[in-house]
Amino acid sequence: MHSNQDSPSEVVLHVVSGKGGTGKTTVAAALAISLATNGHRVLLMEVEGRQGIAQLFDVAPLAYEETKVAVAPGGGEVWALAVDSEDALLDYLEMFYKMRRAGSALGKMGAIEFATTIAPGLRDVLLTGKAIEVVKRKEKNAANAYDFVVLDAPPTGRITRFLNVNSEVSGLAKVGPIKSHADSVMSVIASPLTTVHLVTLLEEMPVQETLDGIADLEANGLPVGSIFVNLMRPPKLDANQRKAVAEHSLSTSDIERGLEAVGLNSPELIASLEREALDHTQRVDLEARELQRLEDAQRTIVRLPLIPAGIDLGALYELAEIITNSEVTK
């Protein structure tokens, strides 16, 4: 596990992306707890306005201030921050121009929404810029610094555009403070200080989007980290049983005897069980093929199980322990 004394080339910013519905916010939260283990201080950020972090940690909706939401094993702390483009622009105006009051007036006039709508690249520069400002506190030994920052980022289909802010603002500003701000952001994002993790399920579309995302990030010189395979389920049938199901050689008499033993025997139920066994076998085969496609990408793969009771704070700690024992935090 990293510490404050590690070399400056260590990863500080962990960006988490994934196709919608794969559980990227859950994985980001569990990763934050894992990184906070053994006394570290971690900031978990979200930029999509969904208040997903507050729901996971069962706290009030996050305001634009850093709020402690959890304590990790070993005494570390997880803090959280929800960022929107208006808050980030006010920060930007204050840092570069000492104009927070003027920025507030612009917000009331709707100018900020107008500006970020006609120039969406500006919005991304502002949002990523806040993450970079937090990352840079560490090298400045600021009192409010964090050991790590975990960014719950936009979905895989948009992650390269979101991070590659230089290309997004190239048509907006060739020189000046916005260009300088974008350059500062990219100096961290395209460096060993940053890594981008992708979250997927073992289904064709999420896996394909993950592989496309890796290729897109690499083509743009952005650092790719680990693949988190979420909601993994152990097979209910062993390999021999699945082979028998696939070959339609299951012993119906064995099923009948098993059902009779519990007083449930009926032809309709037997047929239903045979269909369910076939569906299960096909799903296990599909998941094995998709997992192999991910392994062929030659990235660290972290397998996270389906937790039948659902995701609560206890489940986050359970997932965090798995991540701690993986290569991601080593």
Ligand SMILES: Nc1ncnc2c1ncn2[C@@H]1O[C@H](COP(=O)(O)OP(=O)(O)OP(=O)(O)O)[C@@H](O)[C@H]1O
The other form holds:
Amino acid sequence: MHSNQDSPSEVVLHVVSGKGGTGKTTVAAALAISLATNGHRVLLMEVEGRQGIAQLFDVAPLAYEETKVAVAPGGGEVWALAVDSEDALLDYLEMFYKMRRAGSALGKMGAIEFATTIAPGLRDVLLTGKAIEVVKRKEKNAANAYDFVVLDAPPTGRITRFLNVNSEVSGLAKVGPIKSHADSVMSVIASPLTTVHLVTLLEEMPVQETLDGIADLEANGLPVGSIFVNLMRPPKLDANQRKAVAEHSLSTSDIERGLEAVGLNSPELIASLEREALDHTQRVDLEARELQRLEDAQRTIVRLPLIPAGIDLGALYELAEIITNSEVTK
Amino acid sequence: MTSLDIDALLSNTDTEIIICTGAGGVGKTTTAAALGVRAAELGRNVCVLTIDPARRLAQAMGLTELDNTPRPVSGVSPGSLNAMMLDMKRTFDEVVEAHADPERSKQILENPFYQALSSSFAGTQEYMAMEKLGQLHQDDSPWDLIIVDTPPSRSALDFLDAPARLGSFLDGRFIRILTAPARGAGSAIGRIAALGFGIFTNVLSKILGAQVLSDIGTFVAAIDTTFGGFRERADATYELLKKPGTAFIVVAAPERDALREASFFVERLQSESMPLAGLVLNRVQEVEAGSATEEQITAAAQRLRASGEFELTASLLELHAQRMALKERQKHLAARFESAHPTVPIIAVPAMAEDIHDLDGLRQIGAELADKNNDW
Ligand SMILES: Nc1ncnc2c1ncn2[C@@H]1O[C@H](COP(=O)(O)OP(=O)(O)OP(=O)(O)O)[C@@H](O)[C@H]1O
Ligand SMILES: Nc1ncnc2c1ncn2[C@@H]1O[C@H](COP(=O)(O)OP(=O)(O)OP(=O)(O)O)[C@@H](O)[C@H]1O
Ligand SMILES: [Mg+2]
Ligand SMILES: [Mg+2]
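Having seen the form predicted on its own, please provide the structure of the form predicted in complex with this ligand.
Now the complete complex, all chains and molecules, led by this one.
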């Protein structure tokens, strides 16, 4: 049932980054549900050690073990994994040196924490290595273990370095198993099998960070995907009304008669409503300007609404449906 | 709400250092800059140390070059305002240069491990912010008030903990054992083996490469002979934060996560007897208080919608109700914080319609910070 032959695009690894707090974890989870729709098997991975996925799906903290967290419309499955650099290092030691047990002893002494602290790149090598292992994993019948892998990745400021760490390693280690591993990881990351999405809000700083991030990724030959604009709110006033507000030509007597009709007419309320209309108009204009800057980047833009009641499982399915209807998964 | 008298704090010449902390993106840099402008206009000679300010804000303050020295900001009087952006690598380099002779500092600065440490190590930014604060706060410095912004980190506590953590790490057991050969203690190898560390260096050199280990060794040896422990140095600046002339201002957004973060921080300051001036609740929703309740406004908007007339009024009432609801939610969160921390003064700063990126915007934030009659 699950092979990615029948999936419309050849992208297998979806990396989700963005400025801190813009909704990376939420978007990654909704994207995973969307990709799982119609019978696919998807792995949602987190690497920042924060158990954001478990909180979001309201399940117990994830161990270093793939766990099913949700089903998708049409019979798909979302599995989740919280990758911890220590466990990933044990995998790595086993893979290259058959040294899992020695590694465990080191872990108890705090040596692994030490090693990943003195060489922060090492952590990234292990985490990206794990992601690629999952992407490439085959089942007995040679089908892919997962149709798609969604990575809740580090924020924009660190994403290029994170994804590129293996090409640095490859440059440092001239020969040997580590070099060939690094090369094979890069052959997936810097290829059409991978795409990097960026999540943003319509505010100046996150938009700037997104544009800088796109430029940086592109300059390093990494494949940039879509821009997810999160927390969008529909304007309360239409374009004509906002124009009138901006030109201070809103009809006070109109508002007054409206308020009269519901028995709320007072000069104070009118003054408040007018001030708020101006405030709202400025905000909407600012958002429009920022959206334009994103559109100029010529990427698919997915607009995700602010869910007023906050994010619960139901909201994730709602966001997933919007993603399914967008261009991202087509 | 107990309110915080910002002008009294800024005018008091005993106040020598103000530190703005909080979770990522809540408005620390904006608050630090706004306090700087206001203090200078109250007559203080201020230096603001900012970290990664938004580009336009940096430009507005004349911070076009990252040269790691305070530069005067024009148009602020009768006191004076100087501002700088922290360059963490440069700051680290300067520490090395100040403590080592030219030859040795060249050796350190060129060491690959040092280069990684000074530009990308977890905690270096916090460590160097404190270091820079220590440098700016010299007896002969031309400013009488230093306002410090803190690095964007998930947790505000990092500002307090990262320098010591990094210091301990650099002074720590593993790094010493690992680098023992390079430090000329040949017998340490035997000791390592005895302790069962042989496998440790073996595995590490496989993973990190023997070159990295030898770089670390050279680095530690060079550093050791120039200045004492990193930990000691971090501890010394930490002491500065406990002095009576220091005031912490915790910035939070009126959201659950940000306030939880602020709570942790406030409790920590209290448990260490560090001077907490108060909490700035930044970007709160303002709504003119009218006599109608949110329910009445919502019901009225619905009636107008149903009638199909007065669409503009209906939209405006909906907008109004939305804001009232948001404000209620925020006030509820603020009240919870307040009941957990009844002695902590709180100031609410409204969300402005646009980002803050010029001196006038900063003045406006400053005025809000100082507004004692704000009954939000
Ligand atoms: N569309 C949305 N509607 C309402 N709330 C949202 C939406 N998207 C995200 N949120 C909320 O915003 C907050 C931040 O979202 P999330 O944790 O996904 O961000 P993040 O980018 O992963 O953050 P971090 O950088 O801390 O990892 C959460 O409280 C989340 O529930
Ligand atoms: N009261 C306010 N009203 C409107 N916008 C604000 C307000 N305070 C801050 N901002 C805007 O919010 C954004 C983030 O503010 P700022 O850079 O000060 O946050 P920060 O806490 O320093 O962030 P970081 O943790 O990334 O350093 C900026 O674009 C700033 O202009
Ligand atoms: Mg997250
Ligand atoms: Mg900042």
